[in-house]
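The form predicted on its own is given below as one chain in structure tokens.
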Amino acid sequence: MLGTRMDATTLAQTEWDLVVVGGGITGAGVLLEAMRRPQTRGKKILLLEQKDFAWGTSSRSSKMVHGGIRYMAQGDFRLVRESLHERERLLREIPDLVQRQAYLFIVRGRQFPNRWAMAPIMWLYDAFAGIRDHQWLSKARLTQSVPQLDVTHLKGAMYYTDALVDDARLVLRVLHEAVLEGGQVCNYMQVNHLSAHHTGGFDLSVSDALSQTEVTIHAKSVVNATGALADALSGTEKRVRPLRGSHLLIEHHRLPIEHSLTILHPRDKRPVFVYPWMGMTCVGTTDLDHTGDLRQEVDCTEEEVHYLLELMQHEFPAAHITQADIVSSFAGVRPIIASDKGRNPSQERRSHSVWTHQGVVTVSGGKLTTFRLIAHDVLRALGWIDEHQQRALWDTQERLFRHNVVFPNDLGNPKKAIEFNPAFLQTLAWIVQHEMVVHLDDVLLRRTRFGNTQSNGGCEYLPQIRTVCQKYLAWDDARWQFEQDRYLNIIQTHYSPPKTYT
């Protein structure tokens, strides 16, 4: 369990061996792998997150644990091999959360890649994963599986498998494991700046959003795992290119598909996914440079809604999908390590980078799937493992998740719709008691995805949710009103598609 949230004053009383800044999947992975190594036993390691755990990119991804077919086309075979290796590990260890999913790469006439170009790619893709499940689906078989799909120039599809996940729940699962290994975590704790201490180590100026206090925390080592914000603490020239990706959630009955479809957008031939997720049909993603304030919630823009609906109307014309069918939207910012200026965002590599400046280790970029391997690169940069130890960790048979945490049934199940019933209220009661909840949106947008998958954030169910929160979080009426207003404002402003599009 994540335990009771400590305030900044309490944290400042400890001399920390390592402070990890950033509570997304990368920071969580670093904390877990640091705590698991025999040579780090007894070390005091703390993770700090300025918002809520998984608040940023790690709750706004495409919800896939995958190798990445398109990275094969970019020649990034190492990234794909590592991703598929980690995908299979996660499928074995946490099958309740990471679940294998059938994918269909749709092929039309005069399109590249076609069937024959895809065949060797898929053979290598399966070989990297150590499985063989790809096959060609004829047009007849494809239209049986996806009857709504437009048949114009349709040739068929390449069938293969990857995996779906609730990305925020994956972060929380990793954090639970890290805490059980002895790590400490704290959300809503912002690191404003850090500096080298004259006696060694680092001083971190930290603001506690709850107590409104600022303290100095001392650490022997610091890892900056703040994703798109990494440049703010790295002390080096900017390396991160923030790219926004947006998704739309549509009611499943309006487009009832069971496979994850990879479709080339008619406008620019970018691959876009249309896939089932938590009882909804999800469409995404976009790939645009993001120039807004990275500390603020990110919105799906009118331009992106138009782009994704254009795909839906082109590929599924008989379904007549319009803005009225959009239940909610979500947008996140990918921390991409920049290459050449002016390069097409979709052509940027998804590999991570680790660099050190004046003793501070910064990590950014990379994929949700490879968090364990990213953590090993960070530990090596810290000097906590060497090259030989890192190679041994690549294919270790040691379980990543070795503690038995009993979670509520179907919590984070990416293939199961969220229903409001007594069992869901019991799940909420467990969450608010065990997962360091501070705000209502922590519960409804990250600990569960109830707010994402309901019209207007499920506002009609808030009276029953209020009872649970007031009972276990001791919120009085004034606090509840504040939390409700805050939550509904977030939903209306950041998770509802723009109203101007027609």
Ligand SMILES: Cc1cc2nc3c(=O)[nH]c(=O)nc-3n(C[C@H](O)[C@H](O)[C@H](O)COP(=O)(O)OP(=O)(O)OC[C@H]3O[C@@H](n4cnc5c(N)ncnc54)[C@H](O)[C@@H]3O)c2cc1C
Contents of the next structure:
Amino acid sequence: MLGTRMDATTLAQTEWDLVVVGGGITGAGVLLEAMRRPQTRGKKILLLEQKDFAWGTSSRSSKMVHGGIRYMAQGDFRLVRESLHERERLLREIPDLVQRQAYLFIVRGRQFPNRWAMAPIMWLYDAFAGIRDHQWLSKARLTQSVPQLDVTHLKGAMYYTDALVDDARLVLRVLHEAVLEGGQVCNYMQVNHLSAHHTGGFDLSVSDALSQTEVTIHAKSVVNATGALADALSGTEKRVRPLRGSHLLIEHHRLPIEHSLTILHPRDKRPVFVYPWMGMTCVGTTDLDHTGDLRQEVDCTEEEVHYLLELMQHEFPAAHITQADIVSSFAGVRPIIASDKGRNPSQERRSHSVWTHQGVVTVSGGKLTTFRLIAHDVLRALGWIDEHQQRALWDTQERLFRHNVVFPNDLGNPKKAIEFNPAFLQTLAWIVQHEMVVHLDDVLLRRTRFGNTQSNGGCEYLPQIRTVCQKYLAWDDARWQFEQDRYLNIIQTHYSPPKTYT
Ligand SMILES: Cc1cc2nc3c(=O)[nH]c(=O)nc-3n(C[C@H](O)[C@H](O)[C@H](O)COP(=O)(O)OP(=O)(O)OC[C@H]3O[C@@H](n4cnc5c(N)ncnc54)[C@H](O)[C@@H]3O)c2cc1C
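The structure above corresponds to the form predicted on its own; please give the structure of the form predicted together with this ligand next.
Now the full complex is given, and it begins with the chain already shown.
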């Protein structure tokens, strides 16, 4: 349903009204909202992604559609209000993908925020969302719900709700919708250079990773939605501060929690989440300046494994969680708009920024949760909507997802464990036919999270997966071997945590 992937030569034959560069949630949201506006009906709009859709930060987040309690503490009320507004919309519109989740903010003695400081914060948090969901849980009730928790100085917990998602599936859901609205998308197509054309519009020099060709594509307008890589195409001075965040996935039976727990790390008092996701227990995140090459996969470092295991061992001593319990890890880079104040990474604001230079509109920063509102700011910068229209869109009753796309077998349900069975193979067959799959890792790391949630990336099941891929993608044996080697290399190098700590 994402359509057949077009090669670069075919794309170069069209005069595009708009090219959106970047196939993460921001680019996907811009494409969808651009297609949806009545004033843009009939326009030709194309999204280009250098690797796979959601390959960047948008498949490596903490998987929360949320307001963010800690942004309240930073005084970023606008971001929280907008995020909660969007959270409620997504919960209503795509309940198969975005699901309400109970959270517990653990409070121990002499900790700030304590129960009394949390109460007004939570009141406002719920008020922004138009719900009333929070309540104080006594120590006795808390230890009933989370019996593995260390009781030293434990006071209780603030109960509230937010939502969980499979972030990569959210991107795909938005792309499906945008394509059904008439948009075009293409993966493995890198934009190398942008230049303004003397007759107006832009020339984009583009490389097609599949055909190994380079072409020039013409567009009247360009949006640079390349996340942490935004500085490379914006034409302006550097604005993005890349901050790495890593997570570990642990066998659920080793720490069988049902709530998402927010815990202050004993070392630096940063909030870290421990939460159930797709049948696993996930712990994260870290927040560190990232100096590696942003075009390469990002890895969770030894230092981060140590930091996250330290939290687990401190908070759940009886569970004896060690390196051996880690099934996989993943790391992503936040595209943070730098404050120039040399702030501690966790103090940097999470809101997005849109800026225009020589006609190129760049957008970076922000959250998964607010992609619809970010897209409106971009459309405004393009001059496609005005202030009045933007205000009307904030609270529009019009659905964002109006096409009934039927996804098979709970695909993307953040609360459902992925099991290898005939239904899973049927799901794979649907995916490879409808979701512009190019490589095996597209299927196992983003279209599904099979590779993240199985030991060794689920390599023992590859023979059965091979049958489906060869049948529907016409991969011969040599191609399968190439794909299998590529996948196992990615799993071992980037999704398996370094094995140093115990
Ligand atoms: C650890 C972590 C946890 C987070 N947790 C949450 C959370 O729980 N909830 C939440 O709401 N937000 C969260 N966020 C923030 C959120 O994930 C990001 O704001 C969001 O995913 C950014 O999306 P994006 O589309 O701007 O960037 P990306 O997803 O990185 O997409 C940019 C895309 O552009 C492509 N690209 C780059 N250069 C080119 C080029 N030259 N040509 C073509 N394509 C190109 C890249 O390959 C990439 O796929 C988290 C972020 C991190 C790092």
